[in-house]
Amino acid sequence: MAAICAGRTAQEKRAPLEILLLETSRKVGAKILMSGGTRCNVTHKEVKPSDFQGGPRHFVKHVLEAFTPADAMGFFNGIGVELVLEPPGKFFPVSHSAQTVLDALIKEVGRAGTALKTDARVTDVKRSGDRFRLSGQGDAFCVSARKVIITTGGLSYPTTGSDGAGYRFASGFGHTIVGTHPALTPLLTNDRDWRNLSGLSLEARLTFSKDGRKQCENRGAFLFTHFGFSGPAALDISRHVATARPEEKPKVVISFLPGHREETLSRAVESEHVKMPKRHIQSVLVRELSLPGRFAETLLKKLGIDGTQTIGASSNETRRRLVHALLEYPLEVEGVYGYKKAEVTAGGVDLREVDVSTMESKLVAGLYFAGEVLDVDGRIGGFNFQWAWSTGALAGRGAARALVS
């Protein structure tokens, strides 16, 4: 994005730019393809400040506002990738497929006048006088350039490429790099019960807490895995889990019916009570609230609760302790999965060292930085593809007109 930005911009100024995109890797675009179940949900129908975490929001707003999920609608239809709007708000190619979007962006760097060179891992930048020189390992290539932009990722899924260069070129211009951390990532878990329901999923919302206090909530899909836990809501949720430490009492707490209050699931408990006495526990959880067998049987085996007794036999207390569970059952969480398995990556390159207008470098003019290597790291759903869209566009424009104007 950052390329064509500035591609386009010199060819509206019709003042010709030499604009050089240099990629780690031989293949382009391993994250594009791997994104949305391998089709890429290439943005959200409403994208808020809110929905990112990291650095200032009145910075996020401003480069959301600068460069909209409209505008990236408009744009991806521009060049030939038309987009279907899918629940909760998430928008996809038409193709159902990632490598739409890749070759349309493959051919609109082309298109814009920008020479695109892979398999060349940049492993140095240093400033002399008013330019930049680029060189790759054991001095395999060397560029020389007034502008550059630093669009180098985090550290997630490393074996894409993503091996935090980046951090390492801006502390070497100065700049303060926010503590990383693996972001929707899935969680773990040592227990063995919920690992045994690998594959199986359901609605949730998770609520993570330290030191008593909650920190965030989230609702949506959440899948057992061999591992863990995963799906929308686990994912949403890690950032918060891998940063916390022992001594603070991290604690994830999960409702297994998010649409359900205690009140109005024990009124459907006491229901069955009264009218379904002899209904077996385990039933009612499966055909009463829709809960998978599976999950049930376990569920109750954790709770030391007999799901072949009767609904109608049961204790007022072991109602009560059932009902808590369902929506109050504190998750035994171990940690996060970490990089490997993470999709993004939280902290980077310090905000308020950055021109918002621009995404120029505050402490090195003509260094411009788009993308995960800055403190922003988003939900998931099309939002981190956002940032990169919004901030890609404004660095490429920024760094063009700033040669062209």
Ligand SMILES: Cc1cc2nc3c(=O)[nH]c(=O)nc-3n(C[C@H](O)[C@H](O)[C@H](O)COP(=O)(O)OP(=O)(O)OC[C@H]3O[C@@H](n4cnc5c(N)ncnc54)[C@H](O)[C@@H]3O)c2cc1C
Given for the second form:
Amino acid sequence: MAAICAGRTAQEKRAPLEILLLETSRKVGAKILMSGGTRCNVTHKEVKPSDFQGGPRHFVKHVLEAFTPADAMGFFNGIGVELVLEPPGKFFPVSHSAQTVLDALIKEVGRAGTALKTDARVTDVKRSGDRFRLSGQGDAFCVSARKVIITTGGLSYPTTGSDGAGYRFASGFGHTIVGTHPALTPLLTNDRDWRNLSGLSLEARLTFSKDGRKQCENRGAFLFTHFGFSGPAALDISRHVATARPEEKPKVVISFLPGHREETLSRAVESEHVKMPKRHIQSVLVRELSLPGRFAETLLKKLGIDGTQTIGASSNETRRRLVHALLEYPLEVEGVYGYKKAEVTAGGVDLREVDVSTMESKLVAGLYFAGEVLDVDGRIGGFNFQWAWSTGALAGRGAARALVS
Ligand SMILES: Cc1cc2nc3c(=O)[nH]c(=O)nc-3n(C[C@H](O)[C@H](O)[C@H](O)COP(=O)(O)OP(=O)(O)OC[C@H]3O[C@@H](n4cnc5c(N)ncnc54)[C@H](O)[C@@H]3O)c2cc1C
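Show the other one: the form predicted together with this ligand, since we just had the form predicted alone.
Every component of the complex follows; first up is the chain already shown.
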């Protein structure tokens, strides 16, 4: 996006610029191809600053207003990628293939007059007079440039080419790097009972608190895995787990029945107690509350409740404990999976050192940043790409305008 917007700006001003996009991998856009389950969730219907964590909200707001989701949709339509809306507001290409998005972007890079050099890993960026010198591996290149936009991403999924190089370049120029952590990554547990449910998924609500204060709440699909918990509800909470310190007493609480409140669930269970006293407790969970059988068996085992006992014979205390556990179970979370399976990186280049209108460094004239390398991470749903499109557009235009106006 940065390369395209820089090229388009130069074309509009009829001022030829030499723009070069350097990519470490053999192919560009690995993350686009793997995104959204290979369908690429390009953006979201509504994108608010509160959908993001990291740097100051006013900065994020300004960026999102300068290049909105509607602008992103217009841009993609303009390059031949028709988008389709899916609940709860995610936009995908109608082809349901991320390849469509990547192909269109690469074609547009060419149309905007930008050269793309792959197999070109930048290892060093240095100031040299009023220019920058970029040197790198590949066929040992050295490039001299008047403007540089750093769009190296973060540290997540290192196999895609993300090794944190951008943070190194930025800190070499004196930039502050806000501590990085894996985000949108699965949660780990040592609890064998939960791990044995691997492959089972249900709708849940996860609440994260620190020092007894609620920090965030996410409702969505929740998946048990052989190492812990995944699915959007777990991924969305992971950046909070990853950044919390043990002394802050981080706690994850899960509701396995997010559609219920304590009164409604108690009423449903008490009604079974009166109307179907011969029904087994496990059967109440499965038949009345539509919970999966394997899950019901595991939860009851963990609570020390005999699932074969009839609901009629159960004590008030047993039913109260059951209701409470279904709605507010303290989940045994040991940590997060890490960068290997993190969709994004939390932390990065401190936004206070970046110009909000152009993404230019406030410390080094001519140096720009865009995308995940900045200290912003969004929740699941197309928000991270929107951040990349918005900051990429601002940086590309900003760098080109500074040269042609
Ligand atoms: C599995 C997965 C699924 C995702 N799904 C979605 C989704 O559906 N919707 C969404 O909004 N977000 C999604 N994301 C997040 C999204 O992919 C990122 O937020 C986005 O790609 C960030 O864009 P970027 O350009 O900043 O960084 P990247 O996409 O990481 O691109 C950085 C590029 O820089 C290259 N590079 C790095 N260092 C160097 C160097 N030294 N020299 C030359 N090149 C270098 C890398 O090879 C890479 O190609 C997903 C991420 C993953 C991992």
